[in-house]
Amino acid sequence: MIHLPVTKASERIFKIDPDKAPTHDLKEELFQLEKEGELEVIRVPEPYMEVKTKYGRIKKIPVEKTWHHKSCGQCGHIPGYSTSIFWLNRAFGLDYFDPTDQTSCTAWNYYASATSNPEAQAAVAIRNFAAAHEVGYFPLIHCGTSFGHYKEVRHALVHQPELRRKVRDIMKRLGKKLVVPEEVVHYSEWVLAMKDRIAERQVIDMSNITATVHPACHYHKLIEEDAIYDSEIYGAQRSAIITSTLKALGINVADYSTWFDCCGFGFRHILVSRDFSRSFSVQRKIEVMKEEANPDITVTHDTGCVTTLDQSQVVGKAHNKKVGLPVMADSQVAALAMGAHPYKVLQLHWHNTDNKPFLRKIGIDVDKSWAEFEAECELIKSGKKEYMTWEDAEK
């Protein structure tokens, strides 16, 4: 393990001035380009909820008619992240679309290796937006990396006429339009917008739980003015995502000094210097949380963050580090609060760090839940059923 010093984020973070937004409202320029015939804007469908972003602008969050842009990392490492999002939509009886023709956003290639080019990256984004628009749904982005990347793509398309021309030509060859969404919406923004409705349906008491929050870098550090803030959450000096949702569920949210730091994933780091990445995750995040807040769980909202914070603890344990902190996505915690099955829906068996003490603390019979999940697996193994249905998940 590499030993890393800890410095307080508060020593290097400047306070937000709500009257000094660094850019013009992109939506105004977007609609102007539509008037000029440069592109088509995908409107946020009604009903939608309105939230405030970093500098007080209003952002629309669709309640339903959402097209779910899944994450390659979630599907491969933490599938319960996505199934929890779908479970929440079904629990509320909402109209959503789970596409089979979605492609990867390819942002990992862009951020980690820089081997692509702007028009290719933008064309992938617009191709997915067009796929959503063609079936009458609005894109909801599951991955924080895709979310940040797509915001950068939208920003570039608005300000670079030559890029628009190249992407328009590519789309024409695909038989698709150059369409750009009115808002780029992350799933955790949807969870936050739905937090009161989730709390109304809450069946698991979480008032005895303390949680720490890791805000994903690609959520609040890329096109930062688009992130959601709330004056009641740290005086609007940090994003309201996750914290506001957890508070609505009665969870005590504890602070810690390295909240602003990366989870350790860092894209290029995880590829070329994994020992540094794992060390950073354990020593700058998990150990600091344990020492300063001693939480029952830490909650985040991005594929790389959940994976790195969770799986790096195996290495930390081998080096006798102070680890053993369960890691979940906010969608998993929200679904769990509403009674979702910890293994059939949340699929917590995919997580490396032991989360059983946390489950027992909120009153879940872990042994009974695991037996129920194994019974479903045996039916599939024996050929009596092809897969587990949503109805099975409710049993």
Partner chain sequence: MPQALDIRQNKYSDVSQEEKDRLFQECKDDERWSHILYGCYECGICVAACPSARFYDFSPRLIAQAVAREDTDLVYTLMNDSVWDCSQCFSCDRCPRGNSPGQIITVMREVAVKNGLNTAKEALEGYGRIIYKIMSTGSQVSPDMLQPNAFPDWGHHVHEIADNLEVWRKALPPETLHTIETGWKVDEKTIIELYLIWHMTGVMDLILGIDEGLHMILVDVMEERLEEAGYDIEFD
Second form
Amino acid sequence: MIHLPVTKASERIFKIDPDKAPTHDLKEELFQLEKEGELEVIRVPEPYMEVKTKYGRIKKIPVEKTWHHKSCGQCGHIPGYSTSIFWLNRAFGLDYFDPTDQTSCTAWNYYASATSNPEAQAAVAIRNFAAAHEVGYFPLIHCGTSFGHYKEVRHALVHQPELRRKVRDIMKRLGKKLVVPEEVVHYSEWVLAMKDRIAERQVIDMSNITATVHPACHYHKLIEEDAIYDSEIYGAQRSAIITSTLKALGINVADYSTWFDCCGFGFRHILVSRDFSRSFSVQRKIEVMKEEANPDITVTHDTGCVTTLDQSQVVGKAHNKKVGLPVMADSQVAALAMGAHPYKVLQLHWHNTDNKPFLRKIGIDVDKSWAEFEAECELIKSGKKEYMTWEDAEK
Amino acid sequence: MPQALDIRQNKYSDVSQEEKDRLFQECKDDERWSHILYGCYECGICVAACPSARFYDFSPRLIAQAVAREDTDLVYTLMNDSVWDCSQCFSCDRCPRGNSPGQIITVMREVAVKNGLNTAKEALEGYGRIIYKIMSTGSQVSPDMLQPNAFPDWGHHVHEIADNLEVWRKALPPETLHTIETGWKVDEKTIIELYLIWHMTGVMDLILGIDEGLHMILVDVMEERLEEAGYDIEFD
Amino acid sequence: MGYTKINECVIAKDLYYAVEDNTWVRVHDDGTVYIGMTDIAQSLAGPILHAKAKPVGKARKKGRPIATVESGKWVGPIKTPISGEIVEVNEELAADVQLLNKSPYNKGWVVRMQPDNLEEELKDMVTGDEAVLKYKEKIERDGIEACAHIEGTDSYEEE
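The form predicted on its own done, now the form predicted together with its partner chain:
After this comes the whole thing, all chains and molecules, with the earlier chain placed first.
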């Protein structure tokens, strides 16, 4: 009789051990290349916060001196998203940089149309990193697609010497160096790392709120090891991103069976094959969330996800689908919890699905807030003011 | 209903086997190839995770198998009829073998675009505005694209935004967002650097293969701005 | 202006056309020319969202773009059929870009140019009955079943 030391599934403890990680540590390879003179690494400035990634490795998240790599879709269509990220930095009195010397990552176009190539994509990425480095700041990426793409670019540059050579050449002709950041940091990772400080300054009670979380595919499926995992959250079986933040704010995070599914954005599909995006987001995400979790809001951390989940519900409603779930970014929820104005800062009027019931549920006087925003608009319309400033938005 | 995928042998009989072989070789010659294809043992995990597989007659497994077996005829058919259904979400990167069907598709698409395949041109019809925007302004999405005619299925809300666009854009605290034609304010020198990157990496040639008119207006804008900045560059 | 319709596509007989590029030229008394896009072009483009013309003073050779037009599904050039210098840009398009759809031959003109070599270059264009014939051929060849028009389009009284 052979005695097999079989443990029951429920008694097994999943332990993350970075020494047993199935991949090489990219950062080690990066520093090695720097030693060989192949590239220059932009170090994460101090002070930094530490979080753990999938295989238990430490990821450094800068507190400040961040260069905000903006998102096209956010700035173009959901500007309250970008505004909320800046607002959080301002609220903590942090030194941050909002550049005009920034191009789009161009990844949306790349994934949509393939009218580009690895050299162009890498060159665009490095150009932006170099621009950050030149002013002495560290890149913080606003968009999920940019984040995933830049992780991929960094990975490719480390493992493909020919690509590296070509990009170094291109950079030289632009008068720039081949610089690569020590970490590729997504803003939602910064929000998560700051969650306790945010919770300390929370003024709006959200304990009566249930939320579902939608993680962006490009956050945790591309270069999957470089995403935040926490043994206290989902037993480290799923990324802790967003969930960890919302829990710190006292929000009840509810699970649903299609957590891992894409929202259906599809890059090209959202413009040219829209029935795919709409059907997928309504039938695989929104309806399932509503049916299984009945949340007050769904929270995500990427431009495309906010857009797809928010906008697809209009047609869903016309088809009598179970929709009507407001969509927000984690930074907007965090800012709101800290008392940011729903219209002057969060700019919720750019969102489509009705979020007023949610706002009222947490005790916000929606009509008063809207009137305050409209008053600012009147000043602009009448020519008394050219723009609404931060001072106006924060009073 | 999305069309059923027709994968019979020699579907594109008007294209020579040499041509199909050549295009497949172009995929294999890509520097990424050895990092994204290790052979497929047909577990189907990629299909289970794939959102496009639920909507279209699409299978990342079929694509991975076709390239792994070097079935150049099937690869050619898929390069024309299947690759554009992929939503590039990379859920398929969970492949236990370490393949990336998503990236295999990216390479196949690039080869299709580079070689001006008609199916590539068709797939990108209607997408030209974005290419124009991103290539010429360095910003993929701009406030002035929020028009009801562009997004009729987003409902009345888009009308509201379009009507209030100018004022609402001025009612944004960050200064860099006081824009209409681009997502944020971009420096002139930044745009020039972007154009130089397109020039140095041959991206404009890809555009030429896809849409001559688009290429013409892009090159026109770029050459003009480059000239103003003191560069004597031609894209042809 | 005498109009003819083929499959609901309107052609103004008094104008000169570069048929393949779908542009027209109207010679003004002072020797300058107005340039615009045809009814077929606006129908193919769909409701136009954006148009940007090159500025006054810009010199352009025949076949080069004098404006970029964007619709929900398309972006492309309006190519000038003649060589010359732009002397006026239609400011009304800034207020209502869909004049390009509604009144392509009248209010929706795009630029006015001082031509370099009008007499020679007009020889490569067609007008009157010849234009109608060439367009009939093109409509058949390209399989254009009908032209679409948006609300507020000029009432093209057929002659």
